[in-house]
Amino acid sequence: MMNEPILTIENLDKRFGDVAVLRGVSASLLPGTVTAFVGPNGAGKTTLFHAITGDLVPDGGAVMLRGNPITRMAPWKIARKGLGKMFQDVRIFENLTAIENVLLALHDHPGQSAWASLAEAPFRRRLEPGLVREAKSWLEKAGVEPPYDRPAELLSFGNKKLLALARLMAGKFDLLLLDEPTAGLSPIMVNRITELIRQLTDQGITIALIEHNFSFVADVAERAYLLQEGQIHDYGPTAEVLAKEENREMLIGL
């Protein structure tokens, strides 16, 4: 049912030594919506995303994807259940071309890791022309600047982010976690990311994002969670959360 959350976070705890980074965090994401997680630096936002995706093991609580527990599951298994991620340090294969990066998302990878065949030299020779055309179409939809046969390391920072999004789109995930998708981008690139996110949600894809660009957050997110010192300080419609004076003071010191 559309009113049932696609992702539910229940009382999530995470400590690093004596420091409690997450303290009883609970949240939910509704299908086909954009939810923002905002808060000052050190509030626990990125740690929360890592705990959801399996990159960190929480000390307590649970994460449910479509009602099924994924807590402590390996990241690659969580990805195969339809959860894609893009973190602030854009993780593309810079020694591969732009089109090869997307082809990896389309290639049917046997074995444990989604990128296991990267080390297999025959990988490129096994690809069908149809996959190459599909990869190109995803690059075009994301707005990555051609040519697509140049090494990804030669792309601008903004185009690297678009490439990462093209790869997620090609992977056909129905839930995406985006950490600082507009950080370091020009206004033109921010507009492009905004357009892409709207296209994805129009297709029924659910998005959670971490952002410090609050104009962008107000543009794309229906709901927002405000984290402070590892806890949910406020939650509600984005415009209401961002409009509260105490929240503005916490976020940007106004």
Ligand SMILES: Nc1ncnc2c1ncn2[C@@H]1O[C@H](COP(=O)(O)OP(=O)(O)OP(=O)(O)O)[C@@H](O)[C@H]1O
Contents of the next structure:
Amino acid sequence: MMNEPILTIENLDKRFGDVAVLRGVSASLLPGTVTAFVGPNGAGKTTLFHAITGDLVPDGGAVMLRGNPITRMAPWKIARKGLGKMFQDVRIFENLTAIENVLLALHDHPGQSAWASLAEAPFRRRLEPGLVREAKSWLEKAGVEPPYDRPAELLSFGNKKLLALARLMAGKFDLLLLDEPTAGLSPIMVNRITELIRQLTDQGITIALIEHNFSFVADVAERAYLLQEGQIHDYGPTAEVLAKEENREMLIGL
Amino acid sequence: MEAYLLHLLIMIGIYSILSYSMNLVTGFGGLLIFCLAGFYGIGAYAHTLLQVGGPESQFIGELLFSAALPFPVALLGAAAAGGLAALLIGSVALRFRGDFFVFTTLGFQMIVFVVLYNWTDLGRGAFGIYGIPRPDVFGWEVRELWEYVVLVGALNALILPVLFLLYRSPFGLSLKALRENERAAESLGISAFRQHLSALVVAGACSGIAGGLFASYVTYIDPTSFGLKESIFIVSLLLLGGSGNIRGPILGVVVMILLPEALRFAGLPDSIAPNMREIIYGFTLVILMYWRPKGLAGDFALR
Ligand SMILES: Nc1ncnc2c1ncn2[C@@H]1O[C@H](COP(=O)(O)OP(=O)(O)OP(=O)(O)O)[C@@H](O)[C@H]1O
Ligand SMILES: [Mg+2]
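Please supply the corresponding structure for the form predicted together with this ligand (the preceding block corresponds to the form predicted alone).
Every component of the complex follows; first up is the chain already shown.
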């Protein structure tokens, strides 16, 4: 069935000391859709994403990717199962070039062993141009501003976010978690990101995103979860969740 | 004078293997380790024990283990011993991050020294092992200094290209990514543990070979050559020359090995020279850390 969720979160709990940041959060993502997680600052949205990707170990509950448990699995293993993410603070490799940033996500490149690297060395001269060309094409698709052979720290903040997206596109992940992809971006950049997200979902990629920009959320997300104080407060079609008066009060104070 | 220059060349050759090994772990992987001299020493002892045995050994009944294997085999044994030691320490230390990791490598370095120093049945402790055979490489008897220069040069020509290939490979790139941001690298499917452990094992094996070369050159070893001070010296090679590329480590080696000699030529009496050297090392490093945290020619600041 098309409508089997690709990711299921069951009763996730996370506490920091004696503060319960996630309290029995359950949610699911349908393949090929965009799902938004909205909620006030400190509601636990980033923590939820980290608990899914293995960056934080939840205290209770389970995360299933295509029906298989990934709870407590190492982040790199989860990534290899096709789950990619963009951090709230972006985290590109600042001292590597834009091309190198993307190369790291290509094919079997991430985590190639020392032995495989040595075995491949005689063919590198032949392989490399193709890989670099592919990396460049992802950068172009994402709309990152050239040149691509300078340290990525020289890119503007918006371009860094595009680079992070290019990396995810190159990695062929089929599920992406994006933590505030439009935060700090100009309207033009936001439009570009909207466009990219449409392209990705057209290819069947599933996306979950955290956002405070509600017009963007209304634009791209079919469904929305409203998270408040570590609990799911509401869930449904985005327009409905954003329209409810009590939700609006919580989100924008109106 | 000529002999003296050849000797310096040999030492530069041995240390260049060490600093390029360290460069893989520290310059690329971003892991500061204080145990490279441990791998170096384990390689030296493994090589020695694999060579000084046999029916004519001076140490019959004294050593727990010894053999009389050909030089190339002993050198491979040194590589295996260094690599194995690195695998062991890496599996433990890489469970930790940051300062704890560094301290674990420091602890390992101290353990290696204490074991070599006190386990007399293993390597005669403080007495050291003398009479280590000079190399016999497939019939080529290395006896003259210039022959050592050729041998050390040949091993550099074998080992360094492998390390340089690794620097430039996808493996090397993943190490650089881990150095920059481990979380982000893992989010792309790169295992920090595996990549760091591989880097350590490669560095351990290469350092082991350097140890074997050293032993067969000086023909006498004792634990004092492989203590914490030596590890710090190797770290300082990278601090000074710079790391994360190819020109930094060799620059560090050349400067650090020639500097004390230059001081001697500058006319410092032998009674003061050694102390002055250390003071100048110290000052150089402090000044460098202040003005050039990346070293003279490095791509990566060790901080
Ligand atoms: N490592 C941590 N240790 C202790 N408390 C933490 C930690 N990480 C997050 N918290 C706390 O957990 C709560 C939820 O944080 P989280 O980052 O998940 O919020 P968020 O919904 O993403 O907020 P924002 O919209 O501001 O990004 C906050 O009160 C935060 O202070
Ligand atoms: Mg957040």
